[in-house]
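What follows is one chain in structure tokens, specifically the form predicted on its own.
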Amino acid sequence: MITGFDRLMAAANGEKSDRIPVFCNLLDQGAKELGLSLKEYYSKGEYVAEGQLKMREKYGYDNLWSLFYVGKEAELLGCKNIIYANDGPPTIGHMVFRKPEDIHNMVIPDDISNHPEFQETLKCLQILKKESGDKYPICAYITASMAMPAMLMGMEKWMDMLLSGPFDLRDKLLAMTSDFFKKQLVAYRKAGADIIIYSNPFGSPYFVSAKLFNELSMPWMEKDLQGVDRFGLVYYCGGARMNQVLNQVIEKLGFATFYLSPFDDIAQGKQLIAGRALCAGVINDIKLIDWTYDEIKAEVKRMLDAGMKGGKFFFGTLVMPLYIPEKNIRYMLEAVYEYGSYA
């Protein structure tokens, strides 16, 4: 039996398996699968693990997620309120920093693994590791140092501090969030995560200017990754384009896997990477809400025609909205399995 790990390792090594690897990021759908509200679902690591295992078995793709919701990281640093909706991902309802001076009071936990807010995630990882038997890569999601402050004070306040200062306080905060990234990385790897999504919208020249990318984003990414084993790290810009900086990121940061934007030209991305890294073609999954069978099939074929040549390619989604009909998830995956076959 060919496993998800087999497919991923073959693709990473430039070899062919039965088909390309498929990463389908179904998160909130696990609650529906178990008949639970999102609030109840995300209250227990065993619920999230069961949801992930059931969704992977149901659709046949190649990855599992330990991610609950993005705001989970903010809870590790003191966020006291998460807002749960009925039809979308949980959001942060409490900003840790109400004024810049609050930064002085932030404490980065020494050992994330023992933090009370990490225990359900840890439980989820342990169950996934046991039940998957190393057949399917387990993914974790960690926010980069430059993006983390937006979850602690709000994007508007963070952008103001980032661009206008006070710069000593800004740099103190970034040093702490960079330390936080590294400590999370240790905790997730120790708990059994195989793939770490390094999430940084500031790593895209379409989110910040080229000048800011070179003067701030790149130096802080270098600090995040100093002394860090790059194996299993995936460069992801929150869905923002990255083709323009691919070469720079490979040469300076040493990433070997890229999760392109749905708006990146896949063929161009492959050309720029030039066989130096594994590359995901990522579908614009919001459109799956309304697309017809023929539209889904045509889009998948277009993407795979652009990406499969030369190998080192896999298929991915963003954070599949709950509004996507189940039949459209199946249409998409069936098309990937058909057009992504090497048989």
Second form
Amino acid sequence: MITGFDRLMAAANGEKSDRIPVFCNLLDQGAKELGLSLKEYYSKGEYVAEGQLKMREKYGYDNLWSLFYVGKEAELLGCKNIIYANDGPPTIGHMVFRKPEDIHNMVIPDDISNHPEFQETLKCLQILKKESGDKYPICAYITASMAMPAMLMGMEKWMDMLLSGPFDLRDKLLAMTSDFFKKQLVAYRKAGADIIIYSNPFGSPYFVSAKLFNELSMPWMEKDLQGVDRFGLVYYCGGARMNQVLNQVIEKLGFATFYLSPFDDIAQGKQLIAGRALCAGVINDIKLIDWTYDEIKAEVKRMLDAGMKGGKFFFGTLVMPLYIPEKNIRYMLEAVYEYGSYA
Amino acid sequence: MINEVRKAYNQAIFDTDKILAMRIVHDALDRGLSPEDIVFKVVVPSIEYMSTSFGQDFGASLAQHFMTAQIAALVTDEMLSKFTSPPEIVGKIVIGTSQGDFHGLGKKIVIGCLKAQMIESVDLGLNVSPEKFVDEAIEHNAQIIGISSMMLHTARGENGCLKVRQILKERNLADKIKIIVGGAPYRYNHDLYKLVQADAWAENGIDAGLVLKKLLEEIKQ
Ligand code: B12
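And the form predicted together with the partner chain, for comparison with the form predicted on its own?
Let's see the whole complex now, leading with the same chain.
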């Protein structure tokens, strides 16, 4: 049997297996699979693991997730309130920093693996590893140093501090969140995560100018990645575009996998990467909600036509909204399995 | 002199240098440029300038939009108190993020850009209920309700724009108060604003002013 790992390794090496690898990021959907509310579902690592395994089995795609919701990282740093909805992902309802001085009081936990807030994630990872570890790559999501403060003080205040200072405080905070990134990475890898999504919207030219990218984003990404094994590390800008920075990120940061934005031109992205890295073409999963069967097929075909040439390509989604009808998920996957086949 | 000031100001914004931008404005004032000219001939054109280069390669980025808006609001606030006669306000909008949504940056950028364009905004804050959007619009005599949503479910869910629309209909206000929406999900699907029954949307804070002026015209007719 050909596994998700086989497909991914083949693609990474520029070889062909039966078809291209397919990453389908279903998170909240797991609750429905288990007949639980989102709040119940996310209360236990066992549930999330079971949801992940069930959905992968049901749809046949190639990846598993240890991510509950992104706000979990803020919980590791003291966030006390997560707000649940019935029809969408949990969001942060408590900002750890109320005033700038609070930054001085933050402590980055030394040992994430033993942190109480990490235990359910750990359980989830252990189950995934045991049940499917050598067949389907387990993905973990970690926020880059530059994006983490948005979850601790809000994007508005963070943007202000990032651009207008006080710069000593900003740099102190970034040093802490960079340390936090590294420590999370250690914990996730120790627990068996195969693929680490390095999430940094500030690594996108949608967010920052060329000048800021070079003077701020690059140095902080270099710090995050200092001494870090690049194997299994994926460059992701939170869904924002990245084509213009691909070359720099390969040359200076040594990433070997990119998760493009639906706003990136796939053919152009592949051309810029020029065989130096693995690249995911990513579908606009917000449009997927309303597309017809024919529209879905046509869009998948367009994407794969643009991306499959020359190999080193896989298919991906962003954070799939709960509003996507199940049949559209199936249509999308059927189309990828068909057009993405090498048989 | 105006051209020179405008150029320097644009460059400061492009470099996201707030301190320099403010210094340029104050120097210009000292050298005799009127507060009116600073707003209408320096700040407003800089907003339009940002708009044309946004989204193109390494053109203007969100960081620069944020700066444009923040500094535009700062300068306009300061200059308004120095105007010889009060300026004509083009219209009024109440704006907030939809229920369950705590992402405030988009709204902030929009408000900053509108201020310089003489559209008055009332900031309703985060996590605003549909009833509150309507009640506040009536209370403040606003012609427009602005709803910012950064997540799909807060844009499309039953307590977002759809409910605001329903309340407007129930109260027979649909002709008097228009709805404009914006935020990440609308950028991914340009038809989403129709699905949630808004009157319009804008891709970014800078375009919001142009779209709003059009909406205001429609209401007047
Ligand atoms: C940065 C970012 C993050 C950061 C910071 C989040 C924050 N703000 O605190 C991090 C990495 C932490 C993050 C986390 C999450 N994110 Co996020 N994130 C983004 C990203 C890259 C940008 C969003 C943002 O902050 N933009 C800043 C605003 C100001 O920019 P803007 O949208 O361009 O705003 C302009 C226009 O929209 C317009 N506008 C805005 N409002 C209004 C209002 C009116 C009236 C008008 C006219 C115009 C207008 O003007 C603005 C200024 O020019 C987007 C993807 C993208 N490319 O947009 C995803 C995105 C918003 N995230 C998404 C999701 C799902 C999440 C999570 C819920 C994931 C999860 N399952 O946990 C978490 C939630 C975190 C939380 N709050 O608890 C999804 C939402 C869609 C969906 N599937 O529901 C997106 C779209 C990515 C995706 N497609 O999957 N995220």
